[in-house]
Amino acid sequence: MPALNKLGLLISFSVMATAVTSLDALAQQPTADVVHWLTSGAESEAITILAKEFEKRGGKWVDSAAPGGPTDAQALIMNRIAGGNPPGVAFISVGHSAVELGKEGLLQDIKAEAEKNGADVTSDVMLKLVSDTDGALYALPIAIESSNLAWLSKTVYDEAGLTFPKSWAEFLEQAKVLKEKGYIPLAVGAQGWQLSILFNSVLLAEAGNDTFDAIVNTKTAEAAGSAKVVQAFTTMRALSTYSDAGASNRAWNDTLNLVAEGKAAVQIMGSWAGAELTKMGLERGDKWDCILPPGNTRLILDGAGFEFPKVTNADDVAGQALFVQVMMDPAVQAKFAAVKGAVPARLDADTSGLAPCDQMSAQIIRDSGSFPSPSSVLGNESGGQIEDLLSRFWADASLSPEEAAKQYSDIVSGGQ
């Protein structure tokens, strides 16, 4: 064979081999199609931290944001699973709902991968919420969030000459003054999940630690339907008269803006609100502050995390493994928590960069203890029923506190 032809053949083989190698590498690229609702300023920045780190380690990130919030995101996840096109990764509020889906065969048991990447130094409370009795692990926490924090306008309180109240009864007295002065006493986004956050804070204050503990840990009908729970609904009804006409279906961050702009006195929202205020360029102590809500002595905790629907494509399977490595990295968790407004789920992660309100939360957890949120210990159906109940109760004055407490009791005791 002439030398030129040999050279040409070698070049051809080399080009083919390079092409095959490139196609093979492309076919094996770890891919994460991530469904989430982290679309507000600080939340968007937090999910971007994960996306950049995932891509830095060779992964392909497909962003499937559901801007309507957790309800829309859950619907998107379930519709995609039902349609045979499940996402590889889904952001969730850590809780029993993941165990339900896992037992239905819809989620991967991620235990083995988690144990390779730091499950032993991850919050045991959070891991138990997503583990079944056989030891399978159906989701992983990346951060621990405090859901019962009061975000108050220092401007409003100073101008009204008031100090933050120690009970909801005292707040209702202040609300009259605040309303007369032209302020919105309580900023509320009247969506089911936001009303659930407010109600849990009211319930903890009015029912007390022991009754709240019985509701979330034993789910007894007696505790969930007691006179103390009736009182919590009575307080909620009174609070509903001190919001504003724009509350219906308003996004949580738009509601927070009312506090930031000095139009509303206070909003009860999770620790992520602090990150949003910081993102606005507002530092604690200037125009706003954070504190435990009236009558609350402990924190109600939710976990932010991810679940992993069952996938068969090799890229997606590899993507799930890489995603676990990324989200379990203590340095990544520290950055994510600091930006989102939370505490890292890994107990060995650096917390020195956390915002003051998150440092406060960590101190309260250490000194006073905490509770899991009711929604985290109930399944999807029960949690949704409570949100529907609270939405109806907030909007319909004909639904009495007594009847609401009875319905609440039926849901909680049936959600075991």
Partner chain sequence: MMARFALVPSILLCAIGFYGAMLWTVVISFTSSTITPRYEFAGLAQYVRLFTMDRWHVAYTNMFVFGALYIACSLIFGVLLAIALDQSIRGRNLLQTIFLYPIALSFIVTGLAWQWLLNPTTGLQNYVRGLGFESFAFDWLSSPDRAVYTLVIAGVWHAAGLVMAIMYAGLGSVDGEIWRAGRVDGIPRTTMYRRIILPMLKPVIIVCVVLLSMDVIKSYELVVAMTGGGPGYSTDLPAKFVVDNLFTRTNIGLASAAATLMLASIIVLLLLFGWLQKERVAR
Second form
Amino acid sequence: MPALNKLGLLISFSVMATAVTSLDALAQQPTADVVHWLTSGAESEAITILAKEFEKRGGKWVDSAAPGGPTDAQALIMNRIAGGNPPGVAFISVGHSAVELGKEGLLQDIKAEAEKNGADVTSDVMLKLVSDTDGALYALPIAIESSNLAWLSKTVYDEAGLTFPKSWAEFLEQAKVLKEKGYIPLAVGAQGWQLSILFNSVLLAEAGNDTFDAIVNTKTAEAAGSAKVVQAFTTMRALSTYSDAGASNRAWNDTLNLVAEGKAAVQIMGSWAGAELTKMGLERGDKWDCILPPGNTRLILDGAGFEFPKVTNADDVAGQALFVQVMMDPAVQAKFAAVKGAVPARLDADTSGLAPCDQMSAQIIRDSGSFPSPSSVLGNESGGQIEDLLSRFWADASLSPEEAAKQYSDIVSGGQ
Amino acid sequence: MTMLQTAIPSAVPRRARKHRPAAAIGRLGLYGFLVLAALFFAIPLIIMVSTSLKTVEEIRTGSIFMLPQALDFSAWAKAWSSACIGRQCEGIRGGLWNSILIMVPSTALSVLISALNGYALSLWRIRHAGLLLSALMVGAFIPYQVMIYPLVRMSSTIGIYGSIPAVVLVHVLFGLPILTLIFRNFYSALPEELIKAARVDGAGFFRIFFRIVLPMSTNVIIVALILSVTGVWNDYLLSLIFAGRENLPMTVELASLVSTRIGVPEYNVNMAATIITALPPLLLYLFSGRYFVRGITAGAVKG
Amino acid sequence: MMARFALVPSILLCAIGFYGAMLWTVVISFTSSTITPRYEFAGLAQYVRLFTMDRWHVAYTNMFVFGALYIACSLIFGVLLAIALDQSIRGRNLLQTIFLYPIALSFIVTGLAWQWLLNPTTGLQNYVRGLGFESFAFDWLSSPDRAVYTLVIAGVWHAAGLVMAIMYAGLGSVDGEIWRAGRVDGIPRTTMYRRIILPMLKPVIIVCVVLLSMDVIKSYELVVAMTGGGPGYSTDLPAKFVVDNLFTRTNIGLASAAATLMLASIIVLLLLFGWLQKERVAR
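Show the form predicted together with the partner chain, please, the one above being the form predicted alone.
Every component of the complex follows; first up is the chain already shown.
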């Protein structure tokens, strides 16, 4: 009876599967099943630091890497929650999305656990992003990443006899010269999120700190649609002519390679680029340098952190508590940040071991101040719409800066 | 029964070739077309293989069209057994066994069920057989990404989510429409008298299937197997979501490998890993391609 | 009746798997669900929103542009190859293998390989310029108007071999008598193919079309690997739009509305196809 055989096969498979899971349940050990996408060089080293420390303190680390990046990781997390098998810990970009998820009752409120572990000395720009209005805390930051940094090739600037520009207007002047000499003036990977990083630093320069503040902190439509934002889009359009033909859909690290090899003058990218450059065996000051982008005086921050889906298994619950202890340990944060190319989220953590660029970031955050990035404030949906808008604007010259600014303003203020 | 001969005569009778200049030019054009086409198809693979044999330095400085200076298989060895995937540096060999564990039951079940469906739909007078087939075929045109979420809910309801049975079930589901269609087309070409005679002798539905119909289905089973193996082996997202982290197949390892990178990108290792991962279905095509060609048309030409 | 009984598992599997999932998607498309399913009726709000989104229009149009070109080009190229191979050619087995192997590769590998080849800075354009043809340009991959054609090139590379294999077998099954009769009447070979042989092979061609159109739906992976939907979102496809909104944009309602529209279009096309078939048979 083949039908029966089929059934038998299926049953024996499921029995095998349950046997494996019940064996797991017997063990009593704080367990963290961690979904993350930290698989590229420096990043994977950073997550290893956490894993080793977690294991050292008696926990069991289960690595659920989603290699495709944030999209796959998000798909995995959502589907595992839906499938009744949520991971205990999930890596996230610190932002409003965690609050959206928390409001649906899918995440653990970890306020109590966090307060025991130094929430009071953690960056409040970050904590504010993941706090609900009723005081619940749905995620924790481990490291702060500056997204507006210019990674420039000293070789290119030296050979062209130029110094790094003070404004985007000056940048555009120089770009002509650089292009004539056969360099790529601006290394861009034309993917939504990378364009978003570039645009934010253009916006901060052209619109100024006050307007930027009105956009990210009060989501004011007038500010987001003002003439200054139109100017930012105009600059963006001008910049789009100074990249190379291979920019379309290029990964950020392949783009960075252009700077490292002295083919391109500069790339605007987050602090993680520094770790990647170091990994290539290049020291700062040797062939490359990091600096605030033209016209920027403050940093735009993104955070790396973790959220904690609701779990029922005692080992997983214990694992979450242990994980919070580990990730909030200032020594761990210092090491994590040093390897990943970031600044520790705890302001009392030691920054002396950080790479020079990250020490610079830490100092700017302290002395001049910082903003949360628009995408972290707005959440995945609006952030994604901005990425769509920027991608289209970059590729399609028929979309005018005025129209783009109007759409931008609509998205920021949440209108349709 | 000439209809039973599903094998196709390899060449049509040709007119005798005459050495006229026009014909010679024609043949030159023909070969020119074929050679150009062969280049179009071969170049991507040639580039992948030649890149996998280069050193990192060669890739960085040279063009992708350049052939490697020396045959260097170290990238292959590294991809197989020592390249880093996330935290582990054991190459992609770990996923091989999982890929097989997922593939074997998926293809076996798909083929068996689809053969049974095709047989029932074509050789037995089932009411609304056409409607059933159309209803099934609609499934072939739904992008599976759309159905992931509800399927996750369903598989967790029956308690198999995050295990090999879950991913097998999903593969069987997505394979059913096209495989059933292929079997139905093939079996429609069989004469009804065959079944009638067997039924007169008292043979039942399953007996006829296993004793008479299945032994005649070698060609079409090969087609179904090839399609099924290729589909299941190359899948990435379904396995990532349904299989559970202990059962991740090679394709997932490959994706991790390509995104895990330390410093300068090692395109040679990436390429080697890509080829290794693609090797099983490739070999299958190389060795059974001929049967594939025969089987896939067998039903269609006559049905 | 045993025959019906044997179909039960498949019918159940499909009824629950395909139609259950479809029904769920349609239901969700009429709700205000965002990050998780919420069964709160919202009327046509998600559809209205969808129609205001430029990206959706681009994606939806692309499905037809890519689909039509992919099917037509694969078919024409595949048929030409099959006919060429049918002319008592030397090295036919080798050529067949070369034409057929891409079908064994996944769309992801196909997309990556072609992205590499067609990338203007690292691939073909750069190489040809390096040979001294400075003005040579092939930068479709980075042109918003043309990138969708690079997807067609990669797709045809992947599928033309399959069409060739099927059509070649089809050509081989044509009765030798027909050729002989044609020769007696002095009909040129090209006319024979066009007027007699290919029309005879219509069922085979339909099989090819069915297989190819299934690929169009699955081409999500090709787009992701090759262009990521770019430049801009000029190569976006409905499937990618759905996945982005479902998983990263936490917008299940909108994603479901898009999926429902996609399904509806496909069903309409299938019905149309079936109706055309019937019409032809009736005549």
